[in-house]
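Given next, in structure tokens, is a single chain: the form predicted alone.
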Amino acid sequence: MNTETRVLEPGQIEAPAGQIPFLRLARPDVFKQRAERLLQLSLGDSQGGHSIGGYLALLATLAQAQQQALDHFPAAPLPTPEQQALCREHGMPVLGAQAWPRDPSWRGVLKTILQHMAAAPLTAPASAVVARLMQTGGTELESIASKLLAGDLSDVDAQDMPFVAAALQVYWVRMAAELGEHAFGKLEQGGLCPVCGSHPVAGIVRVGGMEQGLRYLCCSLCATEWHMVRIKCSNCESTHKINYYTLENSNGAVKAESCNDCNTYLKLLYLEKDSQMEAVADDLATLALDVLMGETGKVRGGLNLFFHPGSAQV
């Protein structure tokens, strides 16, 4: 593993001059794009298939189901203008993942996704999970969702997690789109999503125009991207000493940015190296980097809702 260390120098923390968009809500075709990237990654490279190609292909089918559900998801209850203003005033997420009272319509999304998956060619274990979840009651589903959104994965079945997470993602993406970017403000903690308060799955270093070289963090739940200056820990916001790690013989398209102060890391995706990268998909496709970071004693500062640490996927 290659390592480089950077120390922030005076003046580096300021964003470049010009009008820089702080917030980017998920595109209407966010899950279609994710599905295409997951399928591409599942095939591996010229040297052979990906080590978790089967799981990536399953998630590609799941992302296709998410896109269908998003395209046909009816409007759900939203915070009032007064509630939105209060959240902005106090630096709180308007659609807080743990604070916002979920509408039961998200379970309808889950049903739609499961029906799509049931009609797809799946492995026997995956089919069994889909069939079981289709029979799971609302109370149990709500309990799983609450634990998942709180990051309490110890009591969440690794096989249930991707499907429940997929439905919750559609629900939050839809609500954010209905409100629009103007509804959201910056949070006191810059490393959390301004829309829902969730942790990022990864950071994206953009390419082109006035966004050249700018870092945007990508939310693990609602896929919102928000600007955060580089060479700054996304977890504790320290600029003291930041290290970067890459896999040997890689092209440097994905790096792990680690912080010595809080002992965490988050992956950065450099679009100038590969413009097709997508945060959720490419985070999963580079789990080998997570393994190596674990060997250094660092822990993830973000969350991927399709990866349950220490457990096998369906």
Contents of the next structure:
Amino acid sequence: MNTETRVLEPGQIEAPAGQIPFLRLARPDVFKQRAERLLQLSLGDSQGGHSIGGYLALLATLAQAQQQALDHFPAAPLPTPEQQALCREHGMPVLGAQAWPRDPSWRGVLKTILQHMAAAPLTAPASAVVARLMQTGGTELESIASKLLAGDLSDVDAQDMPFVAAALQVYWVRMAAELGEHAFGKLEQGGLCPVCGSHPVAGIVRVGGMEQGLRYLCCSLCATEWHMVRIKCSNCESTHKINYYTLENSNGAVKAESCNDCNTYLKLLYLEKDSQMEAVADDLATLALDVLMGETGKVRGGLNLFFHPGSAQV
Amino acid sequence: MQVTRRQFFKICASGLGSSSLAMLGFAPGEALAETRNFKLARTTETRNTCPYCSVGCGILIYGLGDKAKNVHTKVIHIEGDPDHPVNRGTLCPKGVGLLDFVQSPNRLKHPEYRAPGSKEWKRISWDEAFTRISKLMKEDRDKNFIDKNKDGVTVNRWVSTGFLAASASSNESGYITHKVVRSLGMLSFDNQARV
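For comparison with the form predicted alone, would you give the structure of this protein in the form predicted together with the partner chain?
Expanding to the full complex; the earlier chain stays at the top.
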């Protein structure tokens, strides 16, 4: 393709009223919102404390550190307009999680985050991990990051994962924000993030106005939200044999959308039932639903980078 | 694009002991105990088309119940399909009332017949209904079929009977309706059930 030619890019034409907005990049305060929600969930509800409240509180601190790092992140190299055009032409993510050559500045982000964490009250194992990661060399950090971004969790330490992932999330959110929404087009695979090609952490069924009832998938890495039609498997895009599972006697705000064709599920958060919900936080806070879905033999169709599920992987 | 299956994993109770949760100093015991107190409830969401009029609005039907366990699935909610290009999640007052329509005790569930002059509806079998309809159609067609007009041109018309099909029909059932009705020579048919 001749990149000199001025072709109108997605987003340059104003969407007519009634057209479904396809993409929404993470807001500048995405990690602040996440931290607040994690903290709120960690306190539990009127029935008592949350069963993993301590862990959610730790992650709330981590998300606060992410916000701080994002606010002070220096500019990092971005794909050239030619690279961007090439990616769009071939339906590839412009900032592919595995393909994009990471700038070392993400390790600076990690350092900022670890410093923030070191100053916070932590459990002994968490303190030890923070101290260890502070001393870990660049080559090893890059190796952890590569395995993590490849989704190769068997080789990723469950302790390291949330911290390293936190830094990578900040780095990707920043790059996506620098490029802006118009830089990204649709991918061939509707279930992968149009920005970085990652799997979603969860889906969000929106509420209010133009967006009422629309489902957006939320990227596990860069927190981008992209539209996907309801009642469709976010993994294999099948539209039949889709079932929804919820915890009995719950208000139905979180449902696992499962597909019998590819045997996966992904949680959907119905904002109509609870408008405070946030993808990463509420996904973790409903771990019981994952365990029960696991017992039915279903496999999760997306990662939560704040949670390594342990050694019993499929 | 390559999608690796490695991204997919099961979250198992047995794995939680080596998960990030446990490895960062939080005992998973309470979370596991809690899990045993919960059960899964199966619900369904089904895409369909409003049966009322020819606008053909998309709807989502929410159901409750586990088909596998031989429990009757109950429709609990119906709303406009937000992704549907025609109505984008909206519904007219009749569409909004669809749940009552589905659950109405007066809903027609089998063929009924009211004889001319009678006030009584009588339940009949599908076989009786089909036989009666086809018999009357044939009778009327034999009597009123026009094969040639006054100039002697072949027209093969049957104008004394009309046909009303369903507004929520798909393209395919529209095609079949057309084939059946037109091949009998019938000219009047419509898919407008609103009026």
